[in-house]
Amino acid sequence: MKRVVHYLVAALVVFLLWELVSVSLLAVRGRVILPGPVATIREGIQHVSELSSAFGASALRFSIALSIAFFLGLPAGLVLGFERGLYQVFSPLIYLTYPIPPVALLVFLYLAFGVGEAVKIVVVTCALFFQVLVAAQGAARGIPRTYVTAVRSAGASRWQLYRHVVVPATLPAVLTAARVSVGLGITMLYVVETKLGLVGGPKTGLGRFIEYYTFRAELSLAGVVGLSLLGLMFYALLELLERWLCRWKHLGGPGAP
């Protein structure tokens, strides 16, 4: 409840600043440049069915992309970071491909996956995958070797070493990186929903909603608010997931503040 109150207070501050900027622009320019929060919310409520459908489509795409990124990026990052031989071989490849934005390869992705639903998920997945991969790899490399030596001296197998040392030691850092990367993922989601909405494929999602209502400022801005809420929702879900999976961190266990 305390966290919910913090979010509500933050939302109130954003709304007040939003209204202040809107009024200031109106006074300076003599016409509405940025619709205020009240007008935006009113328009959003009047088109709540269409807005909800767009929100649901974007949420589904993002959840699928995030799940795939974790399913592939977490084990790969842990193995590459913990196994020194693999790290030396593959780390140059990772650091060469990591900075490449997926949208720069859209033409090739079109050819590989078409212009339907799959390519949208692939682009967002690629952006999130490297965030998870690099975070897991860095966290695995930071595990003190004394921990590993102590567990191995107790007769632990390779699987037990990963289960009881590597995963618990790295999961908090990986989930924190995933929360930080939500903003990047939402940005990529908006890009593919607008770009691919112009060339074909399903014309759904908040990006397409914003693009479609470009000349109806209140409705377009309602879509932007929807993107913000979508990002907040996944940020909060990842925070709850961290508190559940890493309970020891919040209950005075190893590494707790």
Given for the second form:
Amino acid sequence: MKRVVHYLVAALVVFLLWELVSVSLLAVRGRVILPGPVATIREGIQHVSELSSAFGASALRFSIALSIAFFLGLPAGLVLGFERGLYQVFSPLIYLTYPIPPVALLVFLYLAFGVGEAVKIVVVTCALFFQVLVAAQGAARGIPRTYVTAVRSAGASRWQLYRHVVVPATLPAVLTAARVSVGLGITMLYVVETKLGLVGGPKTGLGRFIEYYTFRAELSLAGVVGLSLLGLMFYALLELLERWLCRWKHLGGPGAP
Amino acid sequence: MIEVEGLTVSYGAGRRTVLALAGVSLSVAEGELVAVVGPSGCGKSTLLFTLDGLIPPTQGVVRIGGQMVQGVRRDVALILQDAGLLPWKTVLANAELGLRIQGRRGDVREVLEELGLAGFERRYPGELSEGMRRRVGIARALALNPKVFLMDEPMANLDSITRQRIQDLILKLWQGFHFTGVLVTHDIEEAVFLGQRIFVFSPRPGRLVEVVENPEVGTSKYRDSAQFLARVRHLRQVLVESGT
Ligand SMILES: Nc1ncnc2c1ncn2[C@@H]1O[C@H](COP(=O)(O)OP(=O)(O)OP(=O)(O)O)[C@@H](O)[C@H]1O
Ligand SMILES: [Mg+2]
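Previous: the form predicted alone; requested now: the form predicted in complex with its partner chain:
Below is the entire complex, every chain and molecule, led by the chain shown above.
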């Protein structure tokens, strides 16, 4: 509840700053450069159904991309980080491909996956996948030996080792990494919803909305607000998930954050 | 119960090989409680890991109950140097861990109660004192009802009151459960209080340099007796003479 209040206060501060910038630009340049929050929200409410369907389309894409990134990236990263031999073989491969931004390969992805829905999801998935993979791998490499020994001493199988040690030990770091990557994912989503949206395929999503209304500044900005809410939503979701799944990380006491 | 012959263990390979144990031979009778003392890094933990089947001998053989040790055994339990609790599991889940992994049923609540941990079942290790964490580690091993109990400095870095309490606890458990116990310790008095025989190891690579007989273990008020003090003095003498 306290956190909700924090977010509301923060939103208020953002709105005030926004209004301030908007008013100063108006005063300096003599015409509306950046519409204020009130006008933006008013426009947004007038087009609420169009805006919310764009939000829904973007949210769906992002959820699918995030889920795929998790279901592929988490196990792959954990295995690559935990199994010594595999790490040595595959880590150069990962570090070579990791820095390539998927947008740089857009043309090829476009040729490979067509111009429809798939390619949009593929690009966002790629961006998030590598973040999850690298975080999982790093966390799995750093698991203290004593946890592994404790479980091995009881006669644990490989599977039990993952279930009782590797997954729970790395989950906080992986969820945090995923949370931090939401911004990157939203950026990628925006890119594919605009640039590719023009070429063809379903014309939906907030990126498309923002671009389509470029010359109706208030409406376009309402789309931007939608995009930031989308990011916030996933950020909060991942944080809640982390707090729920990793309760042991959030105990009280003098060392508590 | 435990027979070790010519045990040599080295870590790593090539030029970076570390020899931890060199030609150790010893045996522990069934139901006997022995202590292992030696300087830091002499291979005490390594000895326990080998007895537990966690690392294979580089040379030599280890037998438990007449069988060669190859991999971990269900009737041998190990208490790790730092208790080895999993911070993401509650006290109850940590205590049950061994049983669950082995797919066995059993009630650990009784054991937790015995060790004064009743009421803390749902707490996480991060919420406990160091002494309580050690007791959870003991509970986890005890729950397996093992024939052989390997204990790696279960009292290290505890205050002297807690230390004594856990020493008394281990003695009581040994008298009640009749397990065969190997206790690794840094502490001379602890070794004399709990080791019917005390194996003294040299600095790395660890070799067995002396065995001190100490049959009075478990007799009433042993800790306060003149015999105890004399034994402590003797062991200290042995450690000095062996250059450890
Ligand atoms: N995984 C490992 N790889 C390489 N060397 C190791 C490894 N584990 C232990 N050693 C080395 O083997 C030697 C014996 O280690 P061990 O942990 O058995 O000593 P110890 O007697 O238990 O010491 P302490 O009293 O400090 O717990 C040490 O010199 C240590 O540096
Ligand atoms: Mg040790």
